[in-house]
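First, one chain by itself: the form predicted alone, in structure tokens.
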Amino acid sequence: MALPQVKVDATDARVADLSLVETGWTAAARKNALSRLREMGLPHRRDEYWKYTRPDTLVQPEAPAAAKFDPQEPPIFSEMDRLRIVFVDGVFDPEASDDLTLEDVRIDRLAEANSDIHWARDLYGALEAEGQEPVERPLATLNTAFATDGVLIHVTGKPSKPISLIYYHQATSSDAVLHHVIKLDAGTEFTLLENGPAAARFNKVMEVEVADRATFHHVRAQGRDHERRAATHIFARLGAESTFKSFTLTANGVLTRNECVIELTGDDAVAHVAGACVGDGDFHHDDTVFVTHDALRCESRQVFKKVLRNGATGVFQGKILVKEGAQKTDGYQISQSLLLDDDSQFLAKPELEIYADDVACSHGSTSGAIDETALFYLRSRGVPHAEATNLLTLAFLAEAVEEIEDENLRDEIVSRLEAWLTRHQS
């Protein structure tokens, strides 16, 4: 069927803003993501799963101007002992990140990995490439093809302390397009976390491949930018008694979109993804994910929780998908709003497909008010109104905020929101 001619022209007005790198053991995967994204070309707000979100100021061919930063938010994760790597405008900073040098991990920048036999030529494009079925992913194939930098981790071990993707920007209008790649070995354990400003338009792709027994547990902070615009990306898939945990806590943003694409392919493999989003006024935060049951007694949880104020827009899509032979699988999916007035809403999209008769799959959707009637028993102890409204969103929160496992990373996230709510609340 041919593309619908608004789609070929967006497509061919944003490629042609772009230089395709044709040399290096990524050229045949861009060279194959390009054709891809021709055939399918670049989102349109009539396609099923862009109809909440307007993937306008995501694909056009020039960034919008630069984001602004609150000031009074400090950068998170600053205490914890980690590894740096620094990106600005989407380029690697060697002088703002620490030497690349951790035990029991290998990194490499993608720009700088020539080698015909690196050890992720087999995996560049090849997890985002599957994720295209049954849901195209557009924005993720166009990262693909013209993906101008990014880490590529390898993880033999586990590495005494997490790495850390800081993304800065400092153009007046910029457009960052990073792919990063992580692989972790049989057995081994890693946390990568991820925070900064990024840029005024943000396309991120994260490919992840956790092979048996190995863990992955990933925190990421979206805040700061005001007027960020980004869409986000994770493939991910897994072996047999494999572990990945994600997080990610969004607030401020004009317009964000984070997908997420799960694939349990080995036997008793545990997939958790989760999100706390606090918006306010022009505001449009979209988590969709799509996790896909491939094996016996797999377990998936999907816990997002957003609140919303001010004319603010949150949306979820999720899907479980359970193919034939899955059995046992165990998959949970909750997404709530909190809404703190009669101005802002919640568009929701929850999915269950099951080829499997021995499974326990639930999920649910709830959109609300504040509890009145917990709000007047703080009142009625002496607790102001503004402080009382805060302590029932974040007991709101507290499901997404609990799937964070380190203690420590749990804290700084429920501190961040502790002072979001303070500096917005009424």
Given for the second form:
Amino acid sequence: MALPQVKVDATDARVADLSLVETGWTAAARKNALSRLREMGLPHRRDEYWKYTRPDTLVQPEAPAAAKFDPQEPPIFSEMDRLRIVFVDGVFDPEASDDLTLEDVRIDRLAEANSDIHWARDLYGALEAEGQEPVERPLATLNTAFATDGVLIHVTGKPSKPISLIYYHQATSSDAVLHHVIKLDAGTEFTLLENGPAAARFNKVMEVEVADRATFHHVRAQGRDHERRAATHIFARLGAESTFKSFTLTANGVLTRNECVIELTGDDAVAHVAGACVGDGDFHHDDTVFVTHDALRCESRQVFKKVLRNGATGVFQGKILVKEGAQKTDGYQISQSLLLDDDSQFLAKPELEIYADDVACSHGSTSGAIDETALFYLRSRGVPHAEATNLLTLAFLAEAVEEIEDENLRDEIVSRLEAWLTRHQS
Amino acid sequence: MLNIKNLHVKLEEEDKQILKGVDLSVEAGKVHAIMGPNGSGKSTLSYVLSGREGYEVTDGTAHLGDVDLLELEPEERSAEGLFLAFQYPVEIPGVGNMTFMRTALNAQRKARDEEELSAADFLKLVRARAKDLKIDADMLKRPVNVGFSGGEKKRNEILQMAILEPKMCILDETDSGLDVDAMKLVSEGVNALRDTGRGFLVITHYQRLLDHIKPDVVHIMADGRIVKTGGPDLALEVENNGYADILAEVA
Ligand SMILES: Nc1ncnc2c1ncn2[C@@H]1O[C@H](COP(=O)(O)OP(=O)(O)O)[C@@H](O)[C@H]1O
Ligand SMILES: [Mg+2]
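Could you please show the structure of the form predicted together with its partner chain, as a counterpart to the form predicted alone just displayed?
All chains and molecules follow, beginning with the one already shown.
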């Protein structure tokens, strides 16, 4: 089928000023990605997969301007013992970063790993390419072709502290394209933190290979900039008895599309993806999740909660695909929104597709207002209206936040949510 | 302490008058009971006093001491010392019982310009009060009223009352859904709070509870009005003869 001309044009326009890296171990993957991209074309607003979120500003050649935002508080995770890797508008900042050495893990930067052979060669762009079936994710393919930097993390043991990717946004129309590859060897355990808005427009891909019995924790907070845009993808492949847990906090941001594509390929693997987002006004947040069960007795959970007010929009597209033979699958998916007024909206498309007969899968999606009875109960005990509303809002978000295993990280996320709610109360 | 005069209340959404001129005064140190058939407006009275939305006061007044209750938000009434033990305590998933009580107590103290209680002092206070009501650590840890039995919910209401130490306590059908043992615990909890400075308004459909919490004054409510007021023996009369006789008598 020939690609519609609008897509050909949009893709040509987008890549016109980008240059392909033609040397080193990523060259082949990049070239391959560019040809795949030309075949599929960049997303268009009439695409089924972009029905609820307009891709125009994510696709157009120039990043739309976005004022940098200066929060008065120190960035999240500041107090934690962690190895910091800092990017400003997508450019590595060696001064602000720690030494990239940590026991039980090898860390390289994509831009510096120029040799012909690298451990990440078999992964870079590979999980992304696999994740194009059955739904295309061209923005990720664009990323594979043109990423300017990123971090390559090979976990060989149990490092003593998390690695923390910190993304600052400085320039008004910065356009950052970063690609990370993370590989956890069998039996290892590792935590990755990410925080910050990154750029006026951010395109990020993270490919994660979790080998047998390994455990990966991921907690990210996407910054507080109001005008920034982001399209992010996580592609994860899980081996037997491995664990993958990813949580995302999104507060503000005019446009966010977070896609997460997980393949459970080894028996008894566990994958949890969760997100809590809070939006006030000009805010559009889209979580698009695709979990494939392709092994025995795997467990997956998708828990997404959205608090929306003053015309904010939330989108959830989530799918559990259980392949033939993936018996004893335990799949759970919940997406809920709390609408704090009549102007806000939540659009959800939960899907189950099951080709095995012995599975337990459930999904639910709801949209509702604050429970007035509970609100009155709290107030009748002396809790002021605003505080009572915040308590109930945090309670609504709790199921998602509780997906974070580490108590300190959970507390950090909760305190950020509390602060946001306090700033945004009616 | 609590002074209600000629209180008329209708539903906000419908043209339905529910309270049709309630007059009632509860003095400090006294326990008043309101009895009455289902649908007579007892719960409505308790909700209107505590400020629930959905009702419109069309006439009359309600004061707690010098304070005009009807002017205040629910949380302000609470800070002034009004407490309603709900007929149906509300389940709040995701909000821990302890967090809830501490937030409530500190909010009230703040509203009264008193210092907030530290976490340690609060814990001490809750533990002491919870013990008397046989409320275990697990109930304190769980989300507010979630998974509580009927009796546990009612004990949890009394626990909150004991912690907040209100001036004026309204108990709406606190006996409903209680077995004999729970009834005893709850009544002992209430009796322990009886004090010269505190007033009680005990709403009940049955006389049973009043065997344990001895009232000073008993009112009968019917069709949105107090139709008869008397001493404790009025409750016994209801117990023996039902409401029909009394209602016929005042009709
Ligand atoms: N929010 C409401 N919506 C509709 N009807 C109500 C509402 N609140 C009270 N009522 C009606 O008012 C009357 C009194 O109810 P209520 O105060 O609960 O009585 P009681 O507590 O004495 O049983 C009943 O007829 C009840 O149906
Ligand atoms: Mg009632």
